[in-house]
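Here's a solo chain for you in structure tokens, the form predicted on its own.
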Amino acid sequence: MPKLSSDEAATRERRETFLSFQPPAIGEEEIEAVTETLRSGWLTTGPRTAELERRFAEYVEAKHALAVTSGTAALHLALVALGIGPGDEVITTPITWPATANVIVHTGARAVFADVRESDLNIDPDEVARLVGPRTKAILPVHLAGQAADLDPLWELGLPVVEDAAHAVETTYRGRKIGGLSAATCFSFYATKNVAAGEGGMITTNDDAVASAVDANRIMRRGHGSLYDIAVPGYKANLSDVLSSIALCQLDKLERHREIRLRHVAAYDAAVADLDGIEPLARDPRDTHALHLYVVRIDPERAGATRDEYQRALADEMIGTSIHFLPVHRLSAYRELYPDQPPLPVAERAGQEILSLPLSPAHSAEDIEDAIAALRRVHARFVG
């Protein structure tokens, strides 16, 4: 994709139609797969889900893969499988979607927020170590935007680690696939994710006991016909074959979609290098980044305006953006739940500066050129 100069950006016309932030890349393959599944009569969990579990386990190099209704359900069932409950504490990051913290609360445990690193906004292992106490029973890091969190120092603390890998289907950590490294790893198949089935999630693990506990809790009924039993008072969290058929198609397209994302990210990198006060999050060259999001930080002093002003100006230019994420500990529910929460200065500053630019394999090169041209025009206006 050719690099747009400032002059070219200034003369490029504003889009006539709004550029959606992250549309799913769905084609005829997914439509045909759903149709075939509907004709098969398997609307609930069946052979498509079993195939998805097998193939996903192979892809992430894990012994077990268990499909569930969402990434949120995956996180919740993983914590339940580890015995997390009332009186326990789980350390997690504030820069995440609230579901990461919500599932801790759902178990009856307390979410303890550790500040993040300036470079990639992933959880800071030094802060985690400082917060470990007698009630700490697990650590829940997030691989933000597709960059692996720093896992080695977390494992060294000797506590179970449950990875929130909602952004990280293609991520590797120090040459190893995310998915079979910790006590449990949780993926999302939400509509915007790299494997976009609309809804759905997956728990992967090499621990037989964790896999057994997840399986017991995700489907309440056991047995045949009218004769059934339950081993535990579990949840209704099994994935349907309809959604699994979409996820299988998306799994087939991962490499093709990654090539598109790589081109889009390279174009963004070249553009923002010229824009003072706008910088992307760091990507560790030792790891494979899933390129789920392209997040920039906007320094209002150097960029001439705040993140919110940039977001509104880009919307006026017909460019959709998003924010990943506002600090969870500053949201109303958590301010009320944990009124004694101390400040987390890195996360709080980042929450005012981060902006996600459009990034999807459904975007064309021209779409990304439009986004870059709009960003250049907005930046030029703000910096004068």
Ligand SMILES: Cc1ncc(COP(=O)(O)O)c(C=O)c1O
The other form holds:
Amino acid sequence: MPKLSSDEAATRERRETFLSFQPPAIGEEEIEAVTETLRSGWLTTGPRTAELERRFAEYVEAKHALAVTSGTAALHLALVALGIGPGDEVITTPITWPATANVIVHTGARAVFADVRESDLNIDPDEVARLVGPRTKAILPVHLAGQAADLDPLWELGLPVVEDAAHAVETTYRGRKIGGLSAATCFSFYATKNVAAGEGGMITTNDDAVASAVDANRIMRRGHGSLYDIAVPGYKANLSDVLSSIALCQLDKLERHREIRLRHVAAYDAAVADLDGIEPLARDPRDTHALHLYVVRIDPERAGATRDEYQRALADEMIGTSIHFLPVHRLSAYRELYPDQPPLPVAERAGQEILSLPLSPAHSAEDIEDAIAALRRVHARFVG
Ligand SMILES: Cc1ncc(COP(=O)(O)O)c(C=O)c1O
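Can you switch from the form predicted on its own and show the form predicted in complex with the named molecule instead?
Below, the chain from earlier opens the complete complex, with every other chain and molecule after it.
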């Protein structure tokens, strides 16, 4: 893609319509698939969900895939399946959507936050090792933005690892697909995700016992007739065929969408290389990055303004941005839950500097050029 020069950026007009940060890339295929499902008579979990599970397991190279109502439910049921409960601790990252920590709290366990690495803001394995204690029952890393967390040193600790792969459908770690590598891996099909069904989630695992515990807890009806039994008092988290039919179309489009994401990311990389004080998070060349988010760090000294000032200025330029993420341990619920929480300096500084730029396969090349031109104008103004 040709690089937009600063002259072009200066002359490229401000947008008239607001550029959404991450619009869903839904087409006629999804609309037809939903219509067909509605006509089939299956509103709840049925053949489309079974097909999605089969296709997803194959795609991520895992033995089992279990569809559930959300990424949050996936994480929760994975922890329940591992027997996590009151008195236990689960070590996780503060740079994540709060759901990652919330599900630990839901089990009655304590979320122990380990600081992140400067380079990619994924959980720092050295910090995790420092925090492991007799109550630690699992580690819950997140593959932030689509970059795999550093899993080897986490596995070496000998505890079950539950991966939050909400951003990581296409991610590989050292040549292997994320999905069948740890005790359980949890995906999200939320409206903005690489496989977007509106809502939905998937747990993948090679462990038969984990799969069967998750299955029992999503309370799928077994057998026929009016007599029934349940093995455990489960959570009712099974996925509807209507949403599964959307997810199936999105799976079909992953490669096509990835090509678009790659072009958008290349355009951003070329642009920010010229902007002092604005840098993307590191992407490890050994791994496939899912390119779910394009996160930059804004150094207020060099970039002439804070992240918040950049975000406001970009909104004035009709460009939507977002923040992935504010450190969870600084949010009200967690300040109250864990008043003894020590500072996590890397996460806390990053939480003030990170900004996610618009990135979706629904964006055109012109949309991304608009975002880049606006960023260049704002940068030029702030740097002075
Ligand atoms: C890192 C991360 N974990 C978990 C979730 C929860 O997924 P869901 O919204 O499908 O419950 C999300 C996003 O929504 C997320 O970004």
